[in-house]
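What follows is a single chain, given as structure tokens, in the form predicted on its own.
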Amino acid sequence: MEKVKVGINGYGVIGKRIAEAVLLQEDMELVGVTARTPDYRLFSADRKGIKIFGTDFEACNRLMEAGVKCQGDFNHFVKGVDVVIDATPAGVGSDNKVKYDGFEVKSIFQGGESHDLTGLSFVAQVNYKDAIGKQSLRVVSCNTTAICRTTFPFVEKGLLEKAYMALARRGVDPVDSHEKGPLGTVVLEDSIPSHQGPDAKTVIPNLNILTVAVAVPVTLGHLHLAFLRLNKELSKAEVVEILKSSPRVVAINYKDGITAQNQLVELMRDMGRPRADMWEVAFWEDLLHVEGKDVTFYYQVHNEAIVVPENIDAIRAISGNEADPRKSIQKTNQSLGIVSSFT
């Protein structure tokens, strides 16, 4: 099988990560990543032989100026790729779609983006399917890939009546901890319900749901709070067993000192995870509570990570090279190195 050329239009937090990942591909080659102004980031990605463009002719000679490489400019770019991951700061998308539209080149853009830029919201284990052969998609968020890894187990077995959720959100990426994100304080959403629950819903459109967030002064990720009416009683363990079907949600314990959000980061760095990245969601198994119908638990988000093994799984299901989720998500996890298990 030909390998699908990749390109990342973007190389901040989740761009680099992608790049790296699609490295370790055996059916993706990278063909490079775009920049606009030379920064540390550029400086260590030259290092590592990953190819850069400008983002247009001024931008490459400043990244020439600077000692960087420039392999050309956009143009250059794009006419060499099949997909591209568009990893651009939220709200440029529509102007890059058009721009990749008129090369003829298939996009992935991320969560910032809104679902009508294509119209299909990504989640692989949910409607992989459903893009394959698409001309673009968008990977949803790292909190809505969060909520829809851990519902919809319980909706595709018919066990959902409403799900409830609480997100306390991290303040800033911790790239940018210095220079903005709440201090000494907590900053509520700007509605009820919070766009997470109707993003969701593009992805799992039966999806009962209502979401509430707060930005709090952390950098480490997301906890979220989940409270799930079932329709029908069920035991812990049958809880469990269902949360942990869910091929990138793993559970972590209390009892062994995972006691906060500090200490499974901890835990990443101690397995030796590039960046400390976890892709999965992590929930406490010893401190779910089920009493009757009602279901609640915590659960762990690395923002920075989660949604690059969905990039992944997307590039193959927009390219057509992979018609079966499962294989995709199988062939992704096994390169990255996801688990079901820390222990």
The other form holds:
There are 2 protein chains.
Amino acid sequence: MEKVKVGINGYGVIGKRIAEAVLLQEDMELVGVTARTPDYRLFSADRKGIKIFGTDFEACNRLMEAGVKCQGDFNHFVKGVDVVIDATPAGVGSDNKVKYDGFEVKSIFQGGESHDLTGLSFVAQVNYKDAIGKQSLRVVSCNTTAICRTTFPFVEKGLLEKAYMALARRGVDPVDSHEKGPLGTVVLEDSIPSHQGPDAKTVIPNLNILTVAVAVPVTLGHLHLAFLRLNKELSKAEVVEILKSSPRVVAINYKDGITAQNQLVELMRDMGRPRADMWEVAFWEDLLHVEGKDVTFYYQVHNEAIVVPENIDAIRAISGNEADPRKSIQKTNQSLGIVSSFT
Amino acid sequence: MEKVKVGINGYGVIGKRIAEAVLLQEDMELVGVTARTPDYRLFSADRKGIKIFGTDFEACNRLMEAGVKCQGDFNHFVKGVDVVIDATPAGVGSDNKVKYDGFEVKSIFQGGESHDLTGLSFVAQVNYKDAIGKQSLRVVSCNTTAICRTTFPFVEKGLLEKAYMALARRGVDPVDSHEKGPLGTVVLEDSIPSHQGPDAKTVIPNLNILTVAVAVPVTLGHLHLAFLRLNKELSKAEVVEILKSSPRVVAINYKDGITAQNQLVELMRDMGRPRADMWEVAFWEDLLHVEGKDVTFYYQVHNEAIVVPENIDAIRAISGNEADPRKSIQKTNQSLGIVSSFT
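Okay, that is the form predicted on its own; can I get the form predicted together with a further copy of the same chain now?
What follows is the entire complex, opening with the chain shown before.
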């Protein structure tokens, strides 16, 4: 089997993580990444031996003037790849797609783009097979990915009547100082339902869900407060088992001293994970509450990391190199170190 | 009608506000407040001509040494009052109640005490009549008061199947520097349901509710994300009308630029309110979403202020000076400046 040649267009919060994840895959080859500006963010690419291309001719000149070896401009970059990961800022994907299509290169977009751009919104465990051989797809955003992981096992089993989810969103990413994050206040979304609920339906069409979100002055990630109304009564043990059966969902416990977001992040740091990344969704098993047909629980979403394994699976699906979703998920999990338990 | 003689035991965040609210009531007389330590917090009592008593003999000495005129110790304080408001720190109420009962003084506790201390948990619009002539009662906490105000009109009309509420709690009060508030993280409660749901049932026994809460690094107050599942379909206009019919519930709009907690606080400052207090619960009318039998909306709770009018009504009820809840609520609202619209 030939290796899939992957290029990453954009080397920011998501792009750099996917690039490093691609390096860990036996069935993929990282052609390189694009950059617009020479700055500290490229140090890690250099350290990993990742080839750097300019986003255009001028960018290539800027890189070379700063002493960064530029392998070529966008045309050179895109010609050498089978699949391009578009990890550019939200909203520019539609312009980029025209270029990728022009070069007949398959493309994977991120959740900042609209569903309509590709017509296929992807979460590996839900619709991997729909993506096989496709020209392009969109990996949905961090929150939507997490919602799909926690609800799909219930939807699949015909158990979910309705999901009510309240999202406490991180204000900005840790790296951001130029973007405006809330300080000492809680910020509302401009509409109810917040976009994550409808977005999750682009992945799971028969998902019955209402989401409402606020942004809070934290950078560590998102915390979801989930109410699942089932259509039959299950025991807590049964509910926990269903959640645990979902790929990339891990049970944690408050009694172990994980009483806030930062302690779970500290555990990731203790585990030696790159950038303390948590690719899994973690839910609090001991706090999970079952009352009649209602299930209520907390789970944490590391927005910088959760979509990384989904992108890797998306590469396999879109390239057609692996037909079995479970095998792709397993390969991705093993290569990255994604686990089913943190203990 | 004789004026009710009111004493406030404790002059902190809640106590000082209730003291000033009592001063505004034509049917009440503020005997005085107690203090343990002479510091800046008493400046405002002095400015308003509020008499200060020591929490005990030693406290009285400390006050006098600092030049604060002490009117006597706890015994002098309690002997002169008909109704004492216990605004001491949470948990010491049970010891205090023994003292109040010993002096045959009626007592009103705050939400930090347990329901069992008095057997009557009070929200004016729900159970004012149950409180008439009672020896003691507990005004429930800020969050519980808000939950009662937003849900009771639906419960009363037999419309509520179940309320699912997610609470983003303020970390500490603005005045706190000694208490530990979360910084840059979201903190979980140690159980689901969080205590506010069961607590609201002590006021509204047939309330079907599930609450889950987190604490966030803000001091401005609480924000609730509410899902009400009704047992019949109502229009948005009907739902809004029901919410507006609830005393001390005010509709606000995102389109007016109130897009986060702090902007609503700024409006209270613009309105010239003492300490920017918002005694009302404010819900976002334009964002409120109705979908089938489900209603989803945001509302904000000013935890320092919301229980103040409830305490005033509780004084009237417990003293037996006003039998009609609506009249008491109206007197309290007029005296404080509580409105049905902020525009």
